[in-house]
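We begin with a single chain expressed as structure tokens, specifically the form predicted on its own.
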Amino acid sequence: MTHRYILTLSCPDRVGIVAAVSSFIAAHGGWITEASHHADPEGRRFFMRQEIRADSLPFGVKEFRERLAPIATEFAMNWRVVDSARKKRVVILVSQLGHCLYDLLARWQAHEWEIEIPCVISNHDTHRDFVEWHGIPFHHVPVTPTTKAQAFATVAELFEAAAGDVMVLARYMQVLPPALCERYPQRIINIHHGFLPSFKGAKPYHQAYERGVKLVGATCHYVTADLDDGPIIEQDVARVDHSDEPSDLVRYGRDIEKTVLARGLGYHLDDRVLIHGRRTVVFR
């Protein structure tokens, strides 16, 4: 894949934002290979994502940031520039259900994403052999009512030791403490086996069955201190009818969970997600 610098930003909407950024890049011979923009008329906020060929600029990413900083200040931008050559480090958390873990490791092994998986952490020992077969370190960190505080302190220590960029809850069936969520804002991604904001918490497919819904779905979202309430990255649904049992809804849902988590994580890894309050702007 072509070496790229990825610029993402949001700022108060006004005339001249695109012109200022694009002119800056063009003035240095920069080649923009992809550009996406969105203006939110209600919040009067502007969002942008641009990909620039790294070899088209006469300087590296550090100098790119330094030269762009005055423009960012002028427009009051919340911005970042990412170097695609640096592989993001993804730490996966899982419990006993392995379908999302299997899918993520298959995509990693197929080089669908250029990432590193420094470790997998689980509150059960169920998937140790499978993970270690892939050559990935596996950490068993049991979580009980009496050990919960220490367990999550260990999870944070392992994430730091792995130099993790993002923590992925691949059907990790534990509620993270608020302190951990606040420590890593927009760096923890969860797959909820329900179509949020409906059917939060445990057994959402059974909740959906009791409610008689005609669609079941899954939601990939950022984790916050509020349970199942973080900004949504991706969702999808499958149609059901009156003849389906709760076990059918669970089976349909597991297929959706895998694809929704993979899409949502992929958007995050490619720096396509910008936070807008409780919402997200996703440049697909």
Second form
Number of protein chains: 4
Amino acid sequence: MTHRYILTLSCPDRVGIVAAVSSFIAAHGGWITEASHHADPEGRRFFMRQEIRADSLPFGVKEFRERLAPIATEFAMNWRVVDSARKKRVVILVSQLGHCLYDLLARWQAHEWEIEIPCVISNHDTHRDFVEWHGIPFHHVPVTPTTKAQAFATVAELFEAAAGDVMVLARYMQVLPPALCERYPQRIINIHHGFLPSFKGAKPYHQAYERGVKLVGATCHYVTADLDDGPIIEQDVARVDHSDEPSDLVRYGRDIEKTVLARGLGYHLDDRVLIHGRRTVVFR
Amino acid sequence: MTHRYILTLSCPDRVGIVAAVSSFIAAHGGWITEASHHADPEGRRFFMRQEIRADSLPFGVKEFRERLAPIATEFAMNWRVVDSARKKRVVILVSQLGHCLYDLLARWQAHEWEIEIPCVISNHDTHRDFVEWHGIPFHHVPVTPTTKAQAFATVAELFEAAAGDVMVLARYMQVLPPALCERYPQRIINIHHGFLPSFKGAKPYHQAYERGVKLVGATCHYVTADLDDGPIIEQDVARVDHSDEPSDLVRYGRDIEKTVLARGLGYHLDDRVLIHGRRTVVFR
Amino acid sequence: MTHRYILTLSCPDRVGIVAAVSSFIAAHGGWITEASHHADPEGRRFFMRQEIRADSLPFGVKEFRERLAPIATEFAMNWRVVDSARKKRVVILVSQLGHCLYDLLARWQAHEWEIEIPCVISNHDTHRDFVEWHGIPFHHVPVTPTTKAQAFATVAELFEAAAGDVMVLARYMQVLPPALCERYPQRIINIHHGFLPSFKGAKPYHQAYERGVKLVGATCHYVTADLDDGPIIEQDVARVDHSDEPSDLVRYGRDIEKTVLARGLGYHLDDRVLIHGRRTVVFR
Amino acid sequence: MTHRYILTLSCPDRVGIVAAVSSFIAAHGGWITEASHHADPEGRRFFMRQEIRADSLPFGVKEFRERLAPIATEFAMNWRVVDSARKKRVVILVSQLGHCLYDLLARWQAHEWEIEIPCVISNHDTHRDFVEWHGIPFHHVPVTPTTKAQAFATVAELFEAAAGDVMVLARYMQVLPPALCERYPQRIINIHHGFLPSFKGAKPYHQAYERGVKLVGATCHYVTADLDDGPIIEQDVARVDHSDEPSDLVRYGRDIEKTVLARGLGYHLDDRVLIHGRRTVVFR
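Given the form predicted on its own, state the structure of the form predicted together with another copy of the chain.
Below is the entire complex, every chain and molecule, led by the chain shown above.
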């Protein structure tokens, strides 16, 4: 993969944003390999993502940021420049169901993403051997009603100690405390085993079975203090029919969960996801 | 299309149902062209649908029913034998949006279904000429808050006068009174422009936009006294992204609505839909 | 719909294209409502589409083109500026199967697209009344092996007389002569009832049935002199199984054909499709 | 999972098959939990699959077969009764790409299927540690142009020694010799990384890119002596666009391959797949 700088920004929409940014990049010989824009017609907010080849610029990421800063200030941008050479650190949380964990580690092994997995945290010891076989530290942090506060303090400490960039709840069957959610905005990603906003909360496949829906789904979203209500990154569905029992829906669902989590996480890792209120802009 | 008798039934599950029915049919030389079964593991209810070539039996539909009756009684069946030669009479209700109406008439013209359309009823006069050009009577029955009761009495009279088998709400933007819904159980089919149970009620595409979902859908269901809560016959979805405004979702949605309504209605017309509580068994 | 100018271009990729174009637009106060870029990593070709609000610019489309011309020359652009206020003229060709024709006219009636339909041309007289009821002229141009050359000369004359922008083969079951295809590059759109490149030529659903595929599809593409081999604009599929006979595939296929043709044509009408060799760039 | 006997059969279609089989089962108190039929209208062949609870019958699988044999002979059935308690033995063949292997082992670990994996065979040593960590023997059988005959003799010996029921080519990048294919009809399952019959042979994603298709797919099929031409069990597709390079298609494709292989293999393991010439009947 070519070494790139990825610029993402949002700001109030007005004339001249693209001209200012692209002229700045062109003035330094910057080679844009991918560019995406979005203007929200209602909120009048503008969103942009640019990938620039690092070797086309005469300076490094630090100086890029310094030189861009005045333009960012002029347009009141919420912005960020990411260096593709720096691997993101992904901390995985899992419970007993291992299908998403298996899938994430398989992708990591196959170099689908250039990431580090500094550790896996679980409220069960089930997957210790599998994780450790991959050379990844495994932390067993049991969660009980009485120890919940302490347990999540430990989770936060482990995440900090691991210098985690993003926390992935890969079918981690615990509700995170609101304070933890708010501490890491847009840095905690969950896979919900239902097609939100239908079937929030527990046993979504059983809810779907009871309602008799003809498609079941899964939703990858950022975690906020409002349970199952954070901005949606990706969703997908699979067809079911009357012959499918709840256990079948669970089984089909696992395949959707793996795929939807992987796609959603992939967009996040590539800095393709910008937040717009309760919604996401995903520059695929 | 071959002349067929279609037997549908449901009954408490026990040993010997299939044997009894298929032996009865075989004893009279009946040629089964399609057979479907479903046993619900929880409710212990059994569902069956059989298509038998009419010309393979030595008697007509009336005698078929008489001879089958004792078996039906023995197994406590909820059953029906339909003669494929008798065209179902489909009454269409529509408001101002004509995409589903156009689509239904196109299918009728193309003989996709062998049905009669004795009339179209609308609370607006918009589509009169188009419907009448097809040689179908058009009834304008305005609905206002004060005339609602009378209006729906008229709708019921027209449906009776037309000897309607099924009433199709093809984007008919009025809520039917509960008494009307209960009068015609499993005979009123609605297309809801949302992926139920998400986004019930008004403006589902705008609700979907606000929530930032990545797929929008439509739902074809039987109408019951509980708004948007009847048994689901068919659903489907289409992918959307951040660049789609509510008007785009409405536009994509129209295509899903047409297809989902056509598929759901088609299953109903072929007697492929059996009711199981809040769910449907659809023998596709 | 807001009055907009739509700029589309492709040119050899190099530094500064976006900067040059966006600076030009910004210098005149142009408000970009939608912008899309694509750089092909192999061919080193760059593609761009911009929508600019007409009322944000101090000049009309003619002057816009004149002022942009020097930049276009500098970068060796293949370019075009389209005025959204000018309705495109769509000439529809159809044979006996009317489902795509019905669907296109329904969309036109519902103002899904702001187009003119100056005429419909058919090798059969089947749909004359339906078309004329819509107030659209209908031309019956029979095609036989011996009259083929003359018939297509007539088709071309009618298309010219109608000042057609685009010719839509809406299940027009005749192969166009190569000379006609070459006369209107990227202006003739076909819907093929198969998932190209599988199942070219005649009876694709029967070919699909024989091969036992589990999905059938349809393909919307530009017509070139190579039968069923032009650049693909849009495709989609539907699931089938062993119980579906060729007639079922044909029936499911009709729904895919309608949707895929409508999507493909819609992209073309919005100037979202650029050609890149045998492929298309579709800025959705 | 309940202990069941699974009866699958095909025979010339005629009156009385279902009656004969279901009466036989009912006469012994057999509880049918799932029943599927299919009559091919052209070939006049009939297909059936029944699941019967083992504990509802007064005899075991051996006597079941003996008692059913006369009926099978009478109707000239091609038939089989499988005991669900006997775990199928699945031998996996893999090359260097491990995504399907990872996925299959994850499903086996999660008890999605009740199978044995007696060994994994590969022409590379890449995945030895991963396989052996799972407690599964790993055989490295290199394949070179000159050793090909000997290598596949070894593969066949290992398959025999492992008492394999089915051989799964999980992205095994070698073409099996025709003799091996013919030795194990309907017992070798391949995942092809293209939407057959498009893009047979090598580098199907690159072929798809060159042709500019808008969907890429994967195909799970039985292996026959005709390369990529065996009966198709399952297929699926994913949407792509102009911004996707061949490496992106490969990446999306991996997800489809995993899912399609798992679904296809699952149908086979449940004895849901019957062969009908070049096609399959899949009783899902």
